[in-house]
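A single chain, nothing else alongside it, follows as structure tokens in the form predicted alone.
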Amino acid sequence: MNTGRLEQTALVLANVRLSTAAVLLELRLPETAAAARPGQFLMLANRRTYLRRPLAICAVDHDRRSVSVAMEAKGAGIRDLMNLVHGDEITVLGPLGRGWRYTDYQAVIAVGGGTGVYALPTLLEAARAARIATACVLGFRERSRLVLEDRFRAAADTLLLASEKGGLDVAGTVLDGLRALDPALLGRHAPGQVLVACCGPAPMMRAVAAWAAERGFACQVSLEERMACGFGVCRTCACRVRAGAGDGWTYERVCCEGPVFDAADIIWEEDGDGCES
């Protein structure tokens, strides 16, 4: 659930180039840093477009009282944010959304692709701090798109990087990476004690959810939907989810009831007018 929708003015502390296509924006946000939970997001204002942009919280630094978000150029609004420099100020809404539910598990396997990888570092770090075993499989289009490798290696007991173009740990998709995980690692915990946490393109999340279900692992997915307000009023981000027995379903808002959902509850776009992510 939301911990609040506090609007603040954020001071840009740093703009760090992560790859040829991505940057990490560090923002001084003391109250947000204190309140944020793994899997939540922020809505950032920009100068070029009317609507704010939703971005996953990628890092929290309590010493610097800062929160960081990462982004890749996709449109005018994001490009505007990517051009911010130290000393600039912007308005930010957050922390928002319902994040990862991980504390009841003994092991977390984080799986990410595309911009979905940015929703995972805070989860892995929180799980490790709670003495939960961690593994991570990430997919990148090519080696030049690889981001945050040192941070993921520090947070995950096991990290596998996949690319269909080769040059990383696994040649193939994140599913190939999951299949390459040490069977002894997967067998160390009862299936019901393992959580698969996934964020990325919808076809990837759907495939990962099926992989998890085959093994009896719980699976949560963080949806990346278009948003206008970020706190449930506009309903732009509403998706169909299963409800009750049989074919029952309802609409839930990704910004409020999500962005993290149990994968078994999601009605994907291929099932009909569901969630595209």
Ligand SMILES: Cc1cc2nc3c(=O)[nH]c(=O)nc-3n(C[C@H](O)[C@H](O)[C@H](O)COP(=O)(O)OP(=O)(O)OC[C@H]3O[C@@H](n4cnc5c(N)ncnc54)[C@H](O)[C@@H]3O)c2cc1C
Contents of the next structure:
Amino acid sequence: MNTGRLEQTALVLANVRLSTAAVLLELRLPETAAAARPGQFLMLANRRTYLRRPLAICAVDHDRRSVSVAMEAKGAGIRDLMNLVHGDEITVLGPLGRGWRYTDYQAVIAVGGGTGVYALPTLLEAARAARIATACVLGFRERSRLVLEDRFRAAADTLLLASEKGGLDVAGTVLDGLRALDPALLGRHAPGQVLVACCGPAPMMRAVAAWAAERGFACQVSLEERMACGFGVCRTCACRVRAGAGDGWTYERVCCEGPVFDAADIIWEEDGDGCES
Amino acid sequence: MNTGRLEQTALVLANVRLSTAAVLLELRLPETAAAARPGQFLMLANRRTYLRRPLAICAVDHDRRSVSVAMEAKGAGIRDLMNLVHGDEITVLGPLGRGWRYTDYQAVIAVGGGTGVYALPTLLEAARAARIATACVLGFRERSRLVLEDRFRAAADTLLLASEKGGLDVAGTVLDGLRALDPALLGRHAPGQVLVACCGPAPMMRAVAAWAAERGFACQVSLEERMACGFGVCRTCACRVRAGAGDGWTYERVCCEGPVFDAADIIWEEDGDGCES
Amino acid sequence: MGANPDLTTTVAGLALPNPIIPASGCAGYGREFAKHFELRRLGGLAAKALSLEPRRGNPPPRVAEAAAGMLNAVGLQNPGWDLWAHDELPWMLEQDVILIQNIVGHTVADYVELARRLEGTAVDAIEINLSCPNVADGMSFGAEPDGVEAVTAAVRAVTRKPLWVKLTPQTASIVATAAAAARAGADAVSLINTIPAMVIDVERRRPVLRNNTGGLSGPAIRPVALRMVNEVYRAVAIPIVGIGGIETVEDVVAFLLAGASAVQIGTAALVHPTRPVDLVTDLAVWCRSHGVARVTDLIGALELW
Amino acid sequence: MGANPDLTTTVAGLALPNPIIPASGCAGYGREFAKHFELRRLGGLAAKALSLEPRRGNPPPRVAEAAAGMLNAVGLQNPGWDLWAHDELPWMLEQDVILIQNIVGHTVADYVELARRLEGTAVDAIEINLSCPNVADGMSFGAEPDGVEAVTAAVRAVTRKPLWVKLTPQTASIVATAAAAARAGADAVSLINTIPAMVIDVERRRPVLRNNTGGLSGPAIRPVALRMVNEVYRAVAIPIVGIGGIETVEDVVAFLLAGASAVQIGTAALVHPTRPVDLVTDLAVWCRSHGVARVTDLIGALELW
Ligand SMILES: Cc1cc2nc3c(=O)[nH]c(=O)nc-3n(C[C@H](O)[C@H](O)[C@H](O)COP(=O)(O)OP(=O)(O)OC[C@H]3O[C@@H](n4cnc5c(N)ncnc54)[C@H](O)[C@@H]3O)c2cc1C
Ligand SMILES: Cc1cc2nc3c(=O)[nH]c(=O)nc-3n(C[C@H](O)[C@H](O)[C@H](O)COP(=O)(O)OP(=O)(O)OC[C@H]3O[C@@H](n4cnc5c(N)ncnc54)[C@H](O)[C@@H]3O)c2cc1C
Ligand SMILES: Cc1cc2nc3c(=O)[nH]c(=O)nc-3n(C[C@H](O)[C@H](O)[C@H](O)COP(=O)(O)O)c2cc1C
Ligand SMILES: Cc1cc2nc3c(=O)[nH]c(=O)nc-3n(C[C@H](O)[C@H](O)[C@H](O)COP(=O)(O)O)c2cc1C
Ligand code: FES
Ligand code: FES
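Okay, that's the form predicted alone, but what's the structure of the form predicted together with the ligand?
Once more the chain from above appears, this time first in line as the rest of the complex follows.
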């Protein structure tokens, strides 16, 4: 629980291009760097939009007392953030949300697609540091969109890169990537000891959750939803979560109860009918 | 009549500090530099306010194809403009308005106070180029606010600087400065051949106009009024001007019929009751 | 994709070359814009308010800055019928632009007389501005359905020209006032006028505007205008001219999707003088890149959840 | 200048330590803010809307970006009376903050029953949100004076607690609805709630909000709120709580000058979580530097032209 000031001023330390589409921003944020845990996010102010923008914490550097976020051009808010340069200042809320619950597992299979991949490096690194076995399957639209390969390779015992356009390890989706994982690897731990941690487009997360459920693996997903505040007061970031008996459900806050939820608790909405992610 | 594009993109060439309070911005604006005449103004967009801000054209450099404006910190709009640096781009409307009508006179006495002084250098320089005699009386709040002394000195045959706080040529207002002008100088031309050109706070302009009227000099004043468009369509920049017979008057547009009006045509408003300047 | 998209639209039978019209009070009588582009390139021109008698307007300051917009209290300054008919109308008619003349009055009789006189001119359409305070009760004519119906019916009785009724957003239900306009024979409703507002100078402890209050316009009001356009589109069978904070081609498209047959550009044209005509170009580009053959295909094409 | 300015104010007899109150729906039940500052440092807390039955609220997306503001369509999600009384109320009462409980209903009877139950609690004041659609006619209770009067009078009959009536700006005359509240026995009016609005995703041809429409809040609506506060201040003898786009201490002062006895901070606190408590400090500094000994000296001190 963050009991200091939630709103911090961050100095931009670096703006690094990760791919044809993506940029990583390194921000000097000592308190946030000290407190951040894998799967949490920040809310970043920019000069173009009234509301802040949520971005996953993609890296923490304790020596540089910095936190990095990575993003790909969407609307006006992200575009403005991508234009920040060394020496600029922005204000940031964070670290926010409930991250990955990985410590009780013996193996973590991180699965990411699109901008969802940015929520995974800190998880893999923390799992590795906790001597948990790690595998990682990532999907990219095309080869030119591949990002952070070195970090993923360093943190994952096994890394499989998938692209439907080919040119990477697996020609296909992350599901094809998961199916291509060494069966021996998957069989090494009791299914209940394996956590599938997934972040990406909603249909992907849904499919990955189904794949995990078939095998008896635990599965957590990191959801995205439009957020006004990011710290729990406005209730705009609603996501359907099972509650009570039978078909009972309630809207929980992606920013507080999430963004990482147990996949089994999520009631996936039809396209556009509910959670966007 | 400007028949090209009114809205131009200007590259900031320089941001020069003129005094403890003032900054001069040099803008690359080839078409504007070619067309601008003394007493005209620009409307400058900034990054903080929805509406543009009107600023007098303070200098034109034909070689550098640039136009300069000068300003002192007021609200959010001017403050943002003062922060622009070499290489920034802003959009600008201009040149706008009807400037000084000086060509028919044998002598011009330019009188300025506050930010009103910025409307005068181009007038003095143009008058000098047209072999018209020039004098100039400027009032500054204090010595540290003195700006552009070299330019004024170069363009005016006589220059008197006034400050109520002392430390300059005359301890007092611009009226005291005018009274301190060499009587011989004032008597050299028939009164009708002398133009008093004044820009500054409204009470000053009113007093200067009265001084000029007493001596039979022509007098023009450059007014300020809040402006939405600056090019004549919105009618927000109203100023009371005599019209028709007797006490008749009408609201004219400071941005089009002005900013430079014949002082005799202006119906000065009581404080706040009408024109702000 | 190859062919040029068809930008023509009609508002209650009045054909416009495209849906982009400078809004009344933000274009004068067109003279200033005409220095920079040909007015006939526009969908039309909503000329500045016209009253029977000349109006000097309010004392300055008449404009205040607001977040994402501005307040104005110009006070409908205009030369009055006689000077307008002599100096402005002939010039405007020469410009070969669809001319929508906005009118204002203190009483129903004022509106009727103006419409009666306009009936004898070549003006293409009449837009009645109902945000004006009614001398009888001080509230604007547009605040309640009764007021809207009274003015509209009275004007309708004296003109066969296309009649656009411009409504104020300051009402309990824009559907009710739009329906009143439709009932009384309006051909279209123009939505929306500015929202009454105030900005205060805290140092001087005074409103910035000499008139104390003024009308809020610009992007700040855009989502309110868009909601009203769509609300009326769904509930009332009358063509709509969308107005309020339109700046970009995406804004134009949003208003068309919400149900507007044409749009007006006000405040944005004060900051970007050629924006109205630039938007005509942008709209053609947008339609082409989105495979829209006719701009009218966009009207009301919004899919509600 | 030396002495600390007196920031205390009263709203219809209810004493507040200062005029700064987080707005309903933008502060939850105070738990999240309490992690970062002591709630008792605030003038009060306008707790999130409460209904009799639990409400899940609307499906997402519930928020859309707007120029200088945002739209929300949360749909008054709340746990309902039972869970609220069990889980939230006791915690809030422990915080030693003046507690204003906002209530919503589908019918007049809902409001009455909530007020009746609140009468038996230690809540300091009741704020009734009249922007809710009336199940009987679909319009909001606050759109017309009759609706305001009906709800207010019915609630007044069952409670002696300070009763704040929160009005919607979507009405023909805010003076008329505020006067109706006063007539029916309200102790204060809270001005203003959000303005109904829509934002469209032109690529998907759909409203961004799953609810199609939502309420516009933030700086965009500030000048409208300020005008309404001053309009009511001049015409109706009832204390006013000012709300709408307040971000800075100058905004707070502007609302006080316009006639508000206290203010609420909504959207700004979503972007700057400690803004409400920071404004308390800023207000003290502002008063000191402006020679204002008592913040109440500012209330209604606006000089009109
Ligand atoms: C917890 C969380 C973590 C995220 N992490 C990342 C990340 O690491 N890298 C990355 O590139 N993106 C990430 N996103 C998505 C990112 O926040 C959106 O793409 C971004 O907000 C879009 O803003 P914009 O101004 O560029 O686009 P616009 O479309 O102009 O935004 C308009 C509005 O929609 C909201 N919005 C639009 N798309 C999304 C979305 N997918 N999720 C949430 N809000 C959205 C914006 O916040 C804003 O309110 C994350 C989202 C969440 C909720
Ligand atoms: C024709 C003309 C020429 C000018 N030339 C200069 C110049 O050369 N140098 C200079 O420093 N200033 C000049 N001014 C004044 C300058 O435009 C204002 O000080 C400036 O607009 C204030 O903007 P702001 O955002 O800093 O202040 P704010 O107070 O935040 O502005 C709020 C609003 O008030 C308007 N406003 C405030 N004061 C004035 C004013 N005195 N005149 C016009 N509008 C005002 C702004 O345009 C804006 O709409 C000129 C004004 C006019 C009309
Ligand atoms: C300076 C100014 C003057 C206006 N004058 C008129 C007018 O004379 N008649 C009228 O019907 N509307 C008038 N309006 C309202 C606009 O036509 C338009 O309805 C409103 O500004 C909203 O559109 P916008 O946000 O694009 O400006 C005026 C608006 C402004 C800003
Ligand atoms: C996310 C959100 C939720 C809101 N929920 C409520 C509510 O439950 N009850 C209520 O009376 N007003 C509610 N409001 C309105 C605010 O209390 C306030 O009146 C409005 O937002 C204008 O103030 P602002 O511009 O400072 O946000 C809500 C506003 C927002 C932004
Ligand atoms: S974003 Fe405000 S509660 Fe989650
Ligand atoms: S500023 Fe618009 S007419 Fe002068």
